[in-house]
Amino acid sequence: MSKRIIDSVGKRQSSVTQLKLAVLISGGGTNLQALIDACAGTDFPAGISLVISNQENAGGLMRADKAEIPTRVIRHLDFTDRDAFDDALTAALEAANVELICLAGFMRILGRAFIEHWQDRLINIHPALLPAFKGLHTHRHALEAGVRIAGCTVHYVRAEVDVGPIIAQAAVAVLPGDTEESLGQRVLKQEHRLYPLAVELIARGHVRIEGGNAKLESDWAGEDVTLINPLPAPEK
């Protein structure tokens, strides 16, 4: 397992009381720089007491120093399993007090006995409205499907892959002479929303699990929301 371990914290103080986060990362971790920014407010009601990356390398773990969040990194390249490389996640997640884990670009499946042991503190999100288009490629998918709108999604995180309670989700229009690039890049500027968003109504208790759905404390949305694509004819 690296050694890389940084114990600086953040100066940042807070006028509520916060939950502790974790947040997983393979690669760039913009999502978890839009949880950064979004917990920097000082009513935000969660912190990010830890980031793991499971690659040396990963570009997010720069956006975490540049924060002065503790980052950890736990190589699966260094263990004989996935049981071991799980085990060594949750000792880390432990050891920092963590009470949600948010999965963000984390490009490695997690053991059921880990997601168990997680289970109602672990969220992931999703670059598709599930329950379509899970696993990867969505956009592609999306695309050869040829909805008229696309999304995200943040859900508790279960042993089957992209299957949970769904927490929140956002829509982007899909337009014509999408690519999956130009329609990712969409769907990624609402992820950036969506995720802050879904992580701030655990941490304010608005959230809970009935009947293996994940439940609002009320109807945040409103009837009167909507998106048509394409959009009818204006009338004449």
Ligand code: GRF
Second form
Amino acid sequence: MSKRIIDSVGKRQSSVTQLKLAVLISGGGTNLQALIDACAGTDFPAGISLVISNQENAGGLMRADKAEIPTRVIRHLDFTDRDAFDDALTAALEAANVELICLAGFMRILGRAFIEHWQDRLINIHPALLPAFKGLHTHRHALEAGVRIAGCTVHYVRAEVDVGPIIAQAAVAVLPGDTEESLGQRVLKQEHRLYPLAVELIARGHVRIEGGNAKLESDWAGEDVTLINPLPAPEK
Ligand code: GRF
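Which structure goes with the form predicted together with the named molecule, now that we have seen the form predicted alone?
Let us now look at the entire complex, which starts with that chain.
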């Protein structure tokens, strides 16, 4: 699947096997940036071959340009139906020999045929601890529900929205006085750590899907790693 590449002179020299990624965006692309930065690291086992946006003014396109990553704008408005749009995406992805698609703030619902075509090669980052708070406005819903711990999830995509085998999650404490914005910022910071981690786990072959769940073959956090909110009073 992957091929061994050596970067051209003047760029990062790497001899690790790199998984070919595509990142699909619709907006500012801070998660795209986190992936770009991770891929620039020596021996990161993946590289971005293509960035696709359905919005021509997505800020993330400039991030890709700056990193000299090929971009494509495929506007959903230019297609008569969802399948035609999805087919155009697949054609672009296959032309770039993409092995793993990372949805990063891509604001289009993909059709069943596309998702099945790319089954287990299509992942998404969602700003909540799935299966809680699917859909939009996750931080508002988390605050309304009064949860003490929020977070984000990277998961394989299935036909149902925000459902699919969970690869990795990061949790943050909800603080008194948190607003959608403050909580969102704190979660987003963790998204930027989590997405590269999930990609790395996949690229290194540490993730397999079994019985509808993703199983990891790498180190776990360990039973002592916990986030308790509020903090228990110190022992006297
Ligand atoms: C992130 O919160 C991501 O979890 C969600 O869309 C947002 C995209 O943000 N799917 P950015 O464009 O990566 O900054």
